[in-house]
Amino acid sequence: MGDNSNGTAPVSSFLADKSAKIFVAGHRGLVGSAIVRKLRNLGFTNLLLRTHSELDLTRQNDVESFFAAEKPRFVILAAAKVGGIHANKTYPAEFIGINLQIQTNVIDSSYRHGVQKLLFLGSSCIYPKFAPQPIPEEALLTSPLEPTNEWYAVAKIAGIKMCQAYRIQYDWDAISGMPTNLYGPNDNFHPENSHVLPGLMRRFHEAKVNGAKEVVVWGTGSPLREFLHVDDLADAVVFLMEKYSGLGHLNVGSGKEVTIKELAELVKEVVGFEGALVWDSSKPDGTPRKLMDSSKLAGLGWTPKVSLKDGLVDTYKWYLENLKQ
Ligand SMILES: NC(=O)C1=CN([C@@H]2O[C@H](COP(=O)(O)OP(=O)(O)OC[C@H]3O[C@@H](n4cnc5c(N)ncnc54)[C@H](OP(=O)(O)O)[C@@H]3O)[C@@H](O)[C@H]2O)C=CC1
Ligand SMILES: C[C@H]1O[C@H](OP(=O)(O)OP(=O)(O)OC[C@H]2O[C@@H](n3cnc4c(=O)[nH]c(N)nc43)[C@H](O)[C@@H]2O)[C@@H](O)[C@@H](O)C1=O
């Protein structure tokens, strides 16, 4: 817990015992397989990694077995029921009833084993869908959550709060950061359920590939997101573990954003598609704008590195070379 004079500093450090037993759940994810490369480039040696075949963290028994046999020291929870706009619209009760399993089990199951640290993700649609920009962490619950992706959104806030409650109670080392959205290596690219980024970026490819002379992109295009490379959110998770033990969750962004329009156009540009663009408004928009102030996080120390453009560019090189066609 934190003992230093403004009460959210580590006691001890996490980079210091590079053998140190880490359980990153959700490692074959986006997220978790971009923690999993940070900690292996760091010299992290000690790595508690299963398969969701292997361990389905919704179990209870299996979960609480799992950490009574493993004993991990730190826990990066990045399993989660994860997806975009349309899967979140469609699938409301895997999105609320899978995450809130997931998360109460091994949050629970950690403390109950003797876990020193844990770290939760969120998401910036945690925040009402009006609320002020750029976000601060404090606009949580302040008023209504975006339609779409309220359900996965009460979860994610559930997490927030389970964390800050057995900090309170039992004064123990449980932190949240909520990222905003991500993408890179690892992501899904399925042509529905997935987030904008790779969504876009497998149609691009495929209608370059078949000769097609449009391609259909969903909304409005006026939305403004904010994106960050999958890369520099391990590098921010890394530096949480290290330098944060706080009660209040933190925002992690680029700062940047763009609308699904500019977004379109780049990714078109990356890809190397020459035809139009036609525009679905039969689909939703979503929350109109979602910029997070990750300025907390920029004061103890941490930027992110990755430009969008640079970015996009090793995201499709990584899809070029990973994905069955
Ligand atoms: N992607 C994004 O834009 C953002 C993500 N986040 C957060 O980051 C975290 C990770 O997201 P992301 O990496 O994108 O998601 P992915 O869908 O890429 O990965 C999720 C991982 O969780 C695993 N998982 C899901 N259900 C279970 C289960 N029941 N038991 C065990 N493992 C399970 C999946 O395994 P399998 O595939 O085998 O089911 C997968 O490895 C989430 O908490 C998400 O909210 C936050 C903001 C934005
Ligand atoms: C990270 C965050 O992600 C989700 O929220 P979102 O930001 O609205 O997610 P999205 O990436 O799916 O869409 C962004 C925008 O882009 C437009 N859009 C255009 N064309 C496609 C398209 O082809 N696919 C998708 N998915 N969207 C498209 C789409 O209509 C919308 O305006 C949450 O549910 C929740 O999961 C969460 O936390």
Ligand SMILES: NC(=O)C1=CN([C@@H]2O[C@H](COP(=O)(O)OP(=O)(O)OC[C@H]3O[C@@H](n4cnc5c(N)ncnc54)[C@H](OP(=O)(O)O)[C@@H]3O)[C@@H](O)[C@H]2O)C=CC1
Contents of the next structure:
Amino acid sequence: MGDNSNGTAPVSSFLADKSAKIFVAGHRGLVGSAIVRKLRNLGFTNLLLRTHSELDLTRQNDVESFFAAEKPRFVILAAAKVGGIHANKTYPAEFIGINLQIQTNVIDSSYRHGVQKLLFLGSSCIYPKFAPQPIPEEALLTSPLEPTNEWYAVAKIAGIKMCQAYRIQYDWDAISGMPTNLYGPNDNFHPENSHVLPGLMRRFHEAKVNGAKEVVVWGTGSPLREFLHVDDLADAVVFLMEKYSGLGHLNVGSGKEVTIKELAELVKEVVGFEGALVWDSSKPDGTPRKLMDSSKLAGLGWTPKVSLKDGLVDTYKWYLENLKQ
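Alt. form predicted alone, vs. the form predicted in complex with the ligand above:
A lone chain is what you will see next.
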């Protein structure tokens, strides 16, 4: 397995053999479920999927036994302990400990049991709090992290570095992709600890159902954010598995920014809430801008396809279908 550190085409094609065993770790989450949908749509027939109760990725012996028995050819590592600011603040030991355990066990077992290629997925929170905008890959480890999620970020940075170390020492094809803010089917719509987009969708929906006159949203609505539909990420994952074998991690974003105000108005329209949208400017806005520079990935030939409007329609449809259950 030669190293293609310039990021050109890998040794053998990911898409060539639809019967190849692929282990998608974390297949029930927002990201993993989208990757499974994409692979099935492409005709892959041999996906290895294990729930947490079937395989606890924090237990080294269990992971080792799984890899020894199943011998997957490809691994996509989308399993992680995730949560918002409140969860990160309350459970720092879990956020660093569980994520380090999962990725260390999976990456090491993958290498030792002959996996041909592994893709490790992280998050945009790996970057410094005051990174340049848009954030290039080179901003990693240039200054301090955002304190609210540093435990999770440090684990994810360790995952990137572990993939790089195994590539350097063993000439093994381990790559990393860092997605921007994701949304779509299987998102977390929990009232307390969901992210901004599903949180808004739930609030507008409940206001519509309850006949509320207004929805109050924190802040001024001026911060800029980037969103990527999870089906676009799944498409990028397949692209990276097929086309990329470089040492550096790659950003995966839409490259499009939207103000929180524009986002809220779009969600309101998609949900069909007729009342007023009120901004509580006494509440904090958060970071004014957070955009990733995904030009390296674009240079390799990948661009997203799902518009924000279409993506929101799709997500709301899923939300309504799963509300009843």
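If you superpose the two forms and keep the largest set of C-alpha atoms that fall within 1.5 Å, you have the rigid core. Positions refer to the first chain, counted from 1. What you see is a predicted model; the values in this text were computed from it and never measured.
- Annotation for Ala207: C-alpha shift of 2 angstroms or more between these two forms, rigid core superposed.
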